[in-house]
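Take a look at this single chain in structure tokens; it is the form predicted on its own.
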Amino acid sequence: MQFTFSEEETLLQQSVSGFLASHAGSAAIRKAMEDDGAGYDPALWRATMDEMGLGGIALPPRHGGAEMGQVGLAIVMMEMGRVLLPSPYFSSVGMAAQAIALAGTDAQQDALLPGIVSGETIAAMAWRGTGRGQAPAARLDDGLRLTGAAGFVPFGHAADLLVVAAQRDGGGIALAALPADMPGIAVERHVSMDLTRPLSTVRFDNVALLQEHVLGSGGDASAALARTLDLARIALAAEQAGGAEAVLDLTVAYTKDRVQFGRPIGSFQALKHRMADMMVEVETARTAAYYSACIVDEGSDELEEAAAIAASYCSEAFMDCAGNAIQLHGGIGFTWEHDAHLYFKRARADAVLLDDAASQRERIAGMIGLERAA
């Protein structure tokens, strides 16, 4: 596949770089990070959301979107890897609204949507259960009764909008949308290691839910959430792959400038192969996410592949680059003040947030036959 930017994406990427260069410093970030609050800068999200208009990258106009596909939300995803935004933009653009674009009726999408593009309603998935697995995170019975509890729920805290993964009583998977505020709703927000990115446990104490909460027109949801899981790993891929990418910046800064027997570390032959190492894997990081954005927006029948793909490379890169940049960083690299234990915590986060690598490359190896011919 030959993939380079259209005119169009190239000015997303340059816009959205420079929004973030101006706004999102380190500064700012830890501020963010350290507030008691809502754990990101409400003003900076109305500006990402209304001025930028970014709410809305992947889907159609009726919605207020700009229809530039899972390319262009993978575009600014990269960007916010980055410089490690603190923002409840994924949780909210990056899944729920994938969820509510993907197994919502008509009516549901043009109520629940806008509000998410616009920046008004923050929504959170709450996908999983609290154990390890792919646990639903509740149960929904026949009586639209929503019990049981979900964690690791990006943003729960923060979230107006809360898009459940529930198992039906009668078998098969229903998703809801449901504001977060109802009666016997409950959210617990976690101190996690990643303060850039805060976990809530949400749990759902027989929940009386209406038909219209439910997505949908009553089927069965199982394969819109396998979806809407895949299209988030893409998406999660695209953020590892530019964290990856800045991490790889700052340590060639840092080698550039520390001296060490009168002469710039950098020079050294050691660290030379360890950054032309790191380089590679950011290479190939990027590629891996384009590529499988590209997957979605021709509907590919390899859009599963191609997630697990991109999902376990660049989840390991992102790690591993993280890892390197504080060795190579020295002692500096170990202290709070410096940003490279923030790229580390980000990328261990995030390399269990949609499931590890592991797991990932467990599904390719059933995908080819491997699982059948053992």
Second form
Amino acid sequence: MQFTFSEEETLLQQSVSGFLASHAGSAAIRKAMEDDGAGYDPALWRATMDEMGLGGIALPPRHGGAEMGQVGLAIVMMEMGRVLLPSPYFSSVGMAAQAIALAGTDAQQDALLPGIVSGETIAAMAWRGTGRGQAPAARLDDGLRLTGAAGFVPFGHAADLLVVAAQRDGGGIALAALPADMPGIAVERHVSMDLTRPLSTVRFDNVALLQEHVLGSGGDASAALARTLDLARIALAAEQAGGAEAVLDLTVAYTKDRVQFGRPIGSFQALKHRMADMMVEVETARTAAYYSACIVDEGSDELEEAAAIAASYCSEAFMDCAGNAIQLHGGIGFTWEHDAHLYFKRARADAVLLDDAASQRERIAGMIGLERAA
Amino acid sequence: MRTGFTPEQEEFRVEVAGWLDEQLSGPFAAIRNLSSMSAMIPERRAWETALGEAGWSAIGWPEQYGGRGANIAEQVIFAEEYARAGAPGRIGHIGVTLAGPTLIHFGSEEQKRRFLPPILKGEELWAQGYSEPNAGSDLSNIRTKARLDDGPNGPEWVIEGQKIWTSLAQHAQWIFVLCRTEEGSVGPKGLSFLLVPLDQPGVTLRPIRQMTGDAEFNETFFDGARTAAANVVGQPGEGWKVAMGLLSHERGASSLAIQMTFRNELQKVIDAANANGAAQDPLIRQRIATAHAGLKLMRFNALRTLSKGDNEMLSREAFIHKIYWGTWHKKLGELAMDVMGAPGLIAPGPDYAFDVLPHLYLYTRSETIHGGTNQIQRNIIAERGLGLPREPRG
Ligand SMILES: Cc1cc2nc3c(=O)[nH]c(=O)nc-3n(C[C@H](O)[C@H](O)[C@H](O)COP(=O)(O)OP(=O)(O)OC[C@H]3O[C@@H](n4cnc5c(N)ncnc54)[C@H](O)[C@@H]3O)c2cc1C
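Shown: the form predicted on its own; wanted: the form predicted in complex with its partner chain:
Every component of the complex follows; first up is the chain already shown.
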């Protein structure tokens, strides 16, 4: 039991936070987000992957990884979450790479992962339909033809490689990794509420897959998909904890500075107490992110529970802190110019991307033996 | 970073669990799974003695004072197994968790040798004499006074004044009293931390009935009460430092010890919901799931703080434990009542004494008040955790 950073983890945290502090300030974030271009800064992308080597943080050396596990990934996501880095990192490394590592054969992993690790390949995960639900809506028929659409694909427009979840005609789920430029694939980039993580719809019009595109050796990939989504929830929880912390920091700094009624507004107890409650949430969110990541690395059978706990807690903590931040800033908090809304929007997007907090709690209810009518 | 325990630590867990089970299914079976804090006092004192004699009373204390010098992981394991085994709430907890650590940290060698062993064996129970009618959240407003006087037994402190809300004083032999020893001093200056025997003519207790119907706390009157001049912890006038030192040593261990108890209570709520059909209600399901998640996170919050080495600066999350567990537990009480519905309103017998869950509902109203109210916790978090401006004083 040593629920605190190792030396290596401390170094990772310091180097990522230092790197982002000098390269990903508010102006840089806004430039990437408001550009009509990629939606992220390609040079910075190469630096995070190449120079910093963050692409393989959780993967074994065989794929060029650093083998720092899910805790390593959590550390990176927390720092990126703090600055709201617009980057395909989460979709490529936090989702697609995990799916390939979980579902792919050795040969598929060897073929696909090194490119993701180095950042040369940007991958994105296309798993859910275009409606409210989370279930895959694309279909794969027995002749390996893929049809249908996947919604809310983060950085789908930037992806070279798509990891697609589809219902198999014969039942079960298939996970397939396809080049995004295959004939019959159309990617539509949307204007997303959270401009720092643009979402796309990907349409599959009778796309002819080869057997080698289908991850694994033919069985049902439902379990691998479920595991991928849980790992993604755990990674996203770290981002949410980082975002919540950063938006609290902004608020504390502002309320110490801003004077009304002849005193800093941060001396009013109504505000102090609200920020104290935010701090309780921020620290607990951080705990949730680390604990769930540890559970993954320890191979514990509590992974599903930890994912559901981290996702439900951190989603709401981030939304609550970001909402409070706007309120405590007053009018300036409602402007486009101030960063508060960027956190508010990311918090909302994070909270629905991988199923909402209530659904995660319903999962927990099942796990702890709350009975349901037959 | 890891949450799991080593094989040696797991062995320790087995040893602890084995000893507890042997005792609680043998000589102490009658007090296993006891929920009330005020029932079966003689049996529980015997239990304290058994714990002390077997060296399990306060395993984190240094060996020379009867502890085992156990590291944090072992203390965590012990606390978890203690509650898992259904061992009763420690009637000696004020001595074990407050008086003892204060003496270990600030007491003289003489005081440690005199007072620590009887705490460990439950031979002497303690009460905490901080709060007064006019010194609650604003604790430094204490008015109880003590002065040195040459008595027939040598120099003694003579104490005048009143404490209130003194928990379990009716069962205790000693009380630590924070009182004013410098004439004319105000606020935190001029206070001393005195150790005072309760069984003497100068001390009068008047029990106060609580909203639960029990009377665990008291008014404590000092009317020429006496204690030896040597029974001051730290220097005279340094009482505030001694009293507060304790608070800054809180590392979340207290919330760990109660968590298994919370877990048992939550399980009762789940069982009740399954039994009466409340488990079908989607809102109830959501709230129970929230409680479960909140309890898990409480444990890991505490482990984060506890994992810091003894010499490391505590980071700000150390400030959140009290408000977190107090609030969680109060909400569990509310949830329990919502799960039970109207049947939760009926006492099982002729007395104003409720079953575990309705009692929990009533009792937990105190937990966001004692030991620093939630509002005071928020002030502390805001000022010390976030560096916001301090409260103006009137
Ligand atoms: C069950 C129980 C057991 C106890 N056991 C003991 C014991 O063994 N020994 C002992 O010494 N004491 C004990 N106490 C006393 C306890 O510590 C005090 O009740 C507590 O510190 C609050 O003080 P008070 O009751 O005087 O309330 P007050 O301080 O009068 O507070 C009243 C209200 O005002 C709020 N308030 C006060 N100051 C501020 C501020 N600056 N900012 C915002 N809000 C504020 C409080 O939060 C509270 O809501 C016990 C209390 C209870 C309920």
